[in-house]
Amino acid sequence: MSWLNLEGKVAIVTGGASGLGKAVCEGLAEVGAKIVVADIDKEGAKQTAAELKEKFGGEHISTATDVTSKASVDAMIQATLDAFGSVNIMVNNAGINIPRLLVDPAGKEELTEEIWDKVVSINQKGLFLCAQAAARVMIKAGNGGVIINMASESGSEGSEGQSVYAATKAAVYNLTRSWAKELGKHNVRVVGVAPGILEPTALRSEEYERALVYTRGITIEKLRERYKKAAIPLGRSGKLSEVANTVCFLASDRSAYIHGTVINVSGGKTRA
């Protein structure tokens, strides 16, 4: 038995096929949890589940899940129950970021209603649908559980060129606090994790960086220099595994009295 005592626990991770979500799947699988890799990328989710089995052993499945669709989320929950009989941990990781300016005089990278709706639907509505579906199962089972919501340090400070993303992540802070007040009486803990700047993922691709530097009127080189020196006291980007380790701790009973709060994992980063 490991220090975290997560062996045999059933964890759903949305957006689990790549990037931070995949790192979370690996972290939880390494300590013995049974993973449901839920992702809109069906083949990617299948591949990740297979890799988890090969690397860590244990039982792991995948589901093709669109977090913005209630029917798809309900199917994800049913597939989990069919395979494992319970849901102990729900990691709401699926998210998207599309840098845009509120007003772009050049007309190149301006926020549109379509982009607004897409980001809000995935980052906010998707979080709601998955948390609600998982909480229903946890309450009915009567054994408690943990819901972990992926926020961002930009959600507490705002972010130039990323207003809609930052707004959805600000919502995650207060959804986490509010649901904690509602679900605590059922022994379901609700916590959040707020990463800062991490090593490259789908959210920090070259395409994303090009759009972001345009909104800020700087070069990619200048942006990356800020990552290292001006913004982060530890002087480096975070590792995906460092966020995954935090998720594993919060999913375990070692953090049994941590509830209704968001843990910042950003190397001390601020906007100052």
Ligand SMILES: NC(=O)c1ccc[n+]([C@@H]2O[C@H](COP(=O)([O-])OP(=O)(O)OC[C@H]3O[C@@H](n4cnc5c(N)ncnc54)[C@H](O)[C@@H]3O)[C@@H](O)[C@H]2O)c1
Second form
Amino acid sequence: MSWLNLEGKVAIVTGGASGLGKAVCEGLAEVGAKIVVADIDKEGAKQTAAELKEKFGGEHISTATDVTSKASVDAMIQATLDAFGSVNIMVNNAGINIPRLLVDPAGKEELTEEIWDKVVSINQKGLFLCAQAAARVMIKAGNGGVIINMASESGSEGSEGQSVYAATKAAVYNLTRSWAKELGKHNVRVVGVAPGILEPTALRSEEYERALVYTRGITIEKLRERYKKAAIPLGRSGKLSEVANTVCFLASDRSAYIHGTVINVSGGKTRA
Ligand SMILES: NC(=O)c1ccc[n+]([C@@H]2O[C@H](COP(=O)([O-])OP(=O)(O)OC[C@H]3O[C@@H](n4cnc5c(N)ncnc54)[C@H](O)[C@@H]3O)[C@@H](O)[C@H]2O)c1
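Okay, that one was the form predicted on its own. Can I see the form predicted together with the named molecule too?
Let's see the whole complex now, leading with the same chain.
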């Protein structure tokens, strides 16, 4: 038995095909968990599950899942039960970010109803649908479980040019706290992780950076400086594996008394 004792546990990771979600899949697979890589990117999810088998052995599957659709989330849960018979760990990681200004006097990059609905639907409604479906299974099985929600430090700090993203991440803090109050009696723990600035993922696309520097009136070079030093006491961006390690700890009984809180993983950039 390893220190984390996660061998054989069944973990669903949404947005597991790339970036942070993929790193979380790797971290959990490395310590012996069975992974369900759930992503709207069907081929990417399949590829990640194949890589997990190749690198770490064990049993892993993928599902083509759109977290904004209840039918799709229900199918993800059913596929997990068909393959592994239980759900022990639900990692709500899928998320997007589209920088826009509330008001752009130049009329170029303003927050629209369409962008608002899209970001809220994935980052907030998706989290609700997945948590609810997973919690139902965990409560019925009666063996407890862990729900881990991916927040962001912007959820407590706010973020210039990223108000709708920051608002959905603020909701993640409060959903985590509220669900913890509801699910504790069923021995289902609910926790969150709030990363700061991380090494690049698909989320930090060219289009994302272009829109963000526009909303802040700065250059790309200035923005990239922030990734390294200026505001980060540890003087560097975080590694995806460092966030994944935190998720593995929270998924394990080594963190059995951590419940209803969001762990900040930002290299000291923020405290909340
Ligand atoms: N990268 C960072 O610096 C950073 C910092 C703080 C928080 N986060 C959070 O980490 C999470 C992952 O971000 P990332 O940087 O790895 O981004 P990413 O773009 O690399 O990965 C996001 C994944 O989510 C999937 N996805 C998108 N819409 C989906 C949907 N409707 N249903 C299912 N899957 C969907 C994408 O296909 C992709 O695989 C997000 O919640 C993000 O807010 C990231």
